[in-house]
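Let's start with one chain on its own, the form predicted alone, as structure tokens.
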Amino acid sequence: MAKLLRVNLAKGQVHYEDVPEKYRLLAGRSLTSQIVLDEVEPICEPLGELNKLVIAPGLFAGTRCPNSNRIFIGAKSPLTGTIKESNAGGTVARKLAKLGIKGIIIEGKPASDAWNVLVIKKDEAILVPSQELVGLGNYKTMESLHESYGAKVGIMSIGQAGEMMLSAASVAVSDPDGLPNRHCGRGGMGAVLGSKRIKAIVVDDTGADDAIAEIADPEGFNEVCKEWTKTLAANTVGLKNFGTTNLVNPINAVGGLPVKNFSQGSYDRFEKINGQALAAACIGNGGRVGHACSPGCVVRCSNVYHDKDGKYVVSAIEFETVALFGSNLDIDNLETIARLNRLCNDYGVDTMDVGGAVGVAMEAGIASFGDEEAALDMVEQIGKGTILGRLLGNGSTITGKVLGVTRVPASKGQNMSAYDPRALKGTGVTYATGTQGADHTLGNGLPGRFGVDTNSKDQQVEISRKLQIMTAVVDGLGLCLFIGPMPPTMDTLVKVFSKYVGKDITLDELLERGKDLLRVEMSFNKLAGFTNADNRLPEFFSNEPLEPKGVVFDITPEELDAVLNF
């Protein structure tokens, strides 16, 4: 029987609760956002006692459904001020599902500054004092916890950035190798966990045989998932071979790859940082491609990077990291990008917001574009807690304000990911109108989707609307976005969900789940004081033509206001 685990830091209490009927078919982002709306005061201080951190696996976690073992974290964001959800792969979601835990609600603040680890086992959930872990990065934190609790436990942890409550702080999730390489990176969820003085969460499913999934037609469900697994694996070979950096070539081709703080859209040395170059480096140096980020992943888009001496560095180097630490900073050296990635994983910060912040700092003259050692030094200062480090660890928006830079590629306080909105206008519409700030994972108008030219404004509002709804469906079931938030996937999910609930669900009913989730998030934001005026992009995107295509972001305010008007 599925249950909720509530952790009240003010009272020092940890206890289980029954799952309300209204939450029975919610999971992942749909559950975190609903609980945040139901229990969090929208105008609260994100790092104060009234904010709550909600953690939830997906609806199908622990089942034979492919790519279903992701973990979702939600709260009011200290970075954007909006409702926020961030998710990652790793080993924790499946273990929580085996323990029958549908969600964890962490609330209140402890009376003292003492730090704790939340330890969850089959028959107990307790807070364990953990002062000895304070000041450690994620790698040493997880190493220490594996020594204490065993090599097979799943772990979520924060590094120094989370301890300092920097608003770009992430929550690391142990990958299948037990390392802190999967991150709930966006929106400062690590800062919220740090505000609760929780350094880590350890999940030990030894002896557990429970489940959160209540499948009405197990045989039919498993059969549909079996066929889907075959199709999904066959259709994602490019991601397996080259990872998400396979996007470098097409994004560069449409003129949307960020270069020198989003001042250009095409990088003349893109072939040094693309998927082919990364795969060759991974394999040539003793690493690998086709690495699964979580149990049950059939896409296997992750990679393991070793340096030129064959020494392990990091897993995985993603497209957004390559672009924002690479072309965005005019750095074409994968070794340096890997080291920057490693530092961010260790300190626990979002590579997108920090990559954007370093780009803004370079535009301000703190260092020159292309200066690899300066980039490394700036990120290292985050871990040291210097003034500049804390500035960068709070993201690009704060960095721009302090350094007097107006060309900051952000929306609602969050740095854009690696797609310039002038060249990928559907993604730009999502950046502007998404409920959580500039985030491609809310609805990404990639080249080829719906057969529309990404440089043209034609149909981009409708495309963003469709993608935001379908993405909300995927997130609301707790699945990985690389199953593809597109119409063919929706048709498959109709079959999967119908078998799960034991009755035929229509496509319209499935899509309504996505709309309902967006309505929940828009309701919270409205109560927090956000209006249509916040659904805009910085003016330089409309005023500065992006070379080499000469395009601007030309979606009108009236068109933006209509995107989520349903």
The other form holds:
Protein chains: 2
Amino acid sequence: MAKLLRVNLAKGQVHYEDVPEKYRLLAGRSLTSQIVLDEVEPICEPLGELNKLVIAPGLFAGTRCPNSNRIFIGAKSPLTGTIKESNAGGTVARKLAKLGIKGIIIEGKPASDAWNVLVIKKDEAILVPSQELVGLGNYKTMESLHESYGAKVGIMSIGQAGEMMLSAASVAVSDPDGLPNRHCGRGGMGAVLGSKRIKAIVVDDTGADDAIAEIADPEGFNEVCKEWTKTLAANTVGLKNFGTTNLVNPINAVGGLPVKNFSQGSYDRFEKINGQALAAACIGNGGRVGHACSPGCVVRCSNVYHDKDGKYVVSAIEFETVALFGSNLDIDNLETIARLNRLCNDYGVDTMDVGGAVGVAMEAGIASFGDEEAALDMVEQIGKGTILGRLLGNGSTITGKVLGVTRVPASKGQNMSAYDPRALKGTGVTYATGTQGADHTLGNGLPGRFGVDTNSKDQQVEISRKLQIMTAVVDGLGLCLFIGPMPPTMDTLVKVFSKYVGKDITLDELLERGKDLLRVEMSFNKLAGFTNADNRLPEFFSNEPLEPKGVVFDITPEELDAVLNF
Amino acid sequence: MAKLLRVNLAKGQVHYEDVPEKYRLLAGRSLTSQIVLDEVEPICEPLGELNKLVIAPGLFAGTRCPNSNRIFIGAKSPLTGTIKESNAGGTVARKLAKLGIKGIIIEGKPASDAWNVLVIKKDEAILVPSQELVGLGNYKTMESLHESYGAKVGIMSIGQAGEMMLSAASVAVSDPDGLPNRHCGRGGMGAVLGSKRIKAIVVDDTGADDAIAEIADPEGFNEVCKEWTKTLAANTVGLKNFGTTNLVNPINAVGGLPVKNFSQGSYDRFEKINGQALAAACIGNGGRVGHACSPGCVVRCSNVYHDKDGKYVVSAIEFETVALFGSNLDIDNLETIARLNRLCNDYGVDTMDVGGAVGVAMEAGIASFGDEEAALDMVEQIGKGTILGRLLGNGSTITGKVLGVTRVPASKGQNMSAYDPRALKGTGVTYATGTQGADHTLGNGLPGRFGVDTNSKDQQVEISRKLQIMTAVVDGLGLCLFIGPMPPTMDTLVKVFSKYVGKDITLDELLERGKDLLRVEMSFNKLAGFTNADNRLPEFFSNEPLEPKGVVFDITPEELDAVLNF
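Output the structure of the form predicted together with a further copy of the same chain; the preceding block shows the form predicted alone.
Zooming out: every chain and molecule, the one shown earlier first.
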């Protein structure tokens, strides 16, 4: 039987609990959000004793379901003040599933300032004092922990940013190479872990049973998954070859690529930072594309970037990182972008919030757009903990406030992902109305989806609603979003989930699970004081036409209020 | 007939308008808040084109009513996000009243980055380019403007903080000595003025008619005011002799004086910074007490502080400044406190928000409590516009967020005044539920008021409600709060207002005016997205007993929600 692992820092206790029946079919985001709603005081201080950090693998982690070994972290966010969930690939989810751990709840305020590592093995789960790791970045932290606990353990850790409780701090998750390249990046989950004085979580599944998931019809389940694995691999060849930077071309083409702090929508040098350029650099310098970020991944959108001297830099460079550290700063040099990415991974901060913050700082005149050395210096200051560094590590909203910039591309305190809402209106609707601040992974209205023109407002409210619900279905089962939160995937998931529970469920029932998850999150936010007035985008998106398409964000307040009215 | 002066920066136009009938009996805070509700989009960016700054003198400004020459500024606050009003004495209100100006509305986004001074004379009101003043503090700004426009003009101006749009930036108002010592300090009104690129407002009442107020029964009005003037002077001798620092002793005695970032409630060296010590220093060094901050003031709580060499430093040193820069930072040296006060007046920032922010920065380890030179250096950085300086100039909430401090003594983004809510629970209730963030001037439950023990929660909800309503009556007539927002004053105001309007109004009708003003402000805040969830104090006030009295803030959420339920 799966268990919940509860870590109480106030008492210094770690113990297992049975899983309540109501949580049995929840996992990933549906479990983290439900526990946060059930156990966290909505108006609590996010970095105080009343917040809790909840970690949960996907429902199908450890099974033959493709892209199912995903790890989810939830809490009240210090960045947005809303409920939050952030997920990543890596090696931890599968190991937790093998150990029969359905969720980890980290709660309470530590009695002392001393730091700990939570070590989870087959027969024990303990807090180990770890003062020697304090001040280390994620790369050295994981290296040290691999030395202590073996090369095969899975690790989650925070860098200096999480220790400083910067509100854009991430939680790093070890990738199949044992490196901290996968991040639960959004919403400051690393700051919450830092507030609990947990530097890392080590998961060792040695000796664990492989019979993990409680599948009612294992044979039928495996059959459906086998079939799906083939079609999924066939449908995601672009991601495998070019990674998520495959999006540079189409996003630039619709005029939605952020340039110079969201002041233009297409970049004259996009071909220097697009998927083709990145793949050529990865392969040319001795890195690779088609890298899997977690066991069981068939999409393989990750890549490994080496510098021009052939030295390993980072894995994986994502579209959002390329856009927000690249075109958004007028930087067209992939090598510099890779170094910025590496720094963020090391310090443990979200590349989107920091890229956005550096853009705002450049608009404030702290440095010029295009100044690569200044960008590197600014991000290095996060690791050093200077005042400017801490400012940037708190994201673009705080940075704008302190530096007197009102053109801040954020919603509910969180920087937008690399899709300008004026040119990608469905994504804009999601930024405004999503339960977790501006986040494309809540429902991304990409060009081509539903065959509409994303520059036009036509159908965009409905599209955002559909995508938010289907995304909640995917997240709520704890799967990787790159299976595609779209109708064909829903049909597949009906089959997979039916085999898992041993009875035929309908598409409507599946979608209702997504709606239920959104209802849970909206309930928390309402109790935390959020209203429709918070579901708006900054004024400049309505007032400043975005070139070259000349578009503004023209979804009305009334239309926004109708998006999640269920 | 009184007029409204509208300044539209987008069009570069200044023009007069008739006063709508519904505004006829509104003035001060009741006029600023009503216009803000009527004209400002509640969810607008406070430093953007949609916010408006409204300036209004009191209803009785220019009359023989004591303490009536008060100036009020309202807008949506960049500090709190709520509606905001901040008022001061000084020489401007009376001159505006003499010129027949009931209110000034400053709106729109300036077409260029160029700065202007708004010059108001009897026969013209114009925007005068003033690039030469940019970068100057308030002292040099006013000195320069007096040179240009004469010694007798009244001036409002912003310093470097307002230019940088720091959200704790104040608007300085010239005192009877022509110096920028009176401040509309709270809520960042200086940042809003800075966002409009208005460096100063010069008011020259030369040639203006003295027949200003529209009093229905001038004789009866003057008679009531004459009588009131005598009793008011007799009842405020303590304020005249010791200024507002008269409060150090009683606030320390009830254990509510902030010490080391609100971690203790009484200060072992309080006698080095109390009213007696300040009066002795003022008089001993060639300054004075009993100074009037505005014409017609009979309370005379202001003082003039000279340093040990007899050189002028600042006027007036207030209780809240002494407490937040003194005991709150463990600084017991009045000379240092005076210098900190002078710096804040010069840069144009609120001493409460900056004092609170420096306390938070000291808790973060940026400097040690008690380090006077470090405190001076930190505040000087505001004027220099360093990153740390800009951080502090945005107040304690942002400072705490960036530096990772959760013990931040603030509500809705605004630092508490110098009254710990655990020991002064009525004031605490006001901090939580007030329409403008933590602000004692919304309803201050001082020891002695209503004869209750402020350490006990008994009656404190009701007391806060009464005080908030009576304060709204006083502010809504545009009078100085030191007439006392208490029942005897209400009885006097019934008489004064009756004579003004020429018919007998009742006490209930007067109090209803206060409630109406609060309703206006609550309406705006509701539209701006505020809910009861925002009406709470930080957790540590409930969890950390405050020594020496061992008290916590124990007013329940339900009790808080009942405070302004009308």
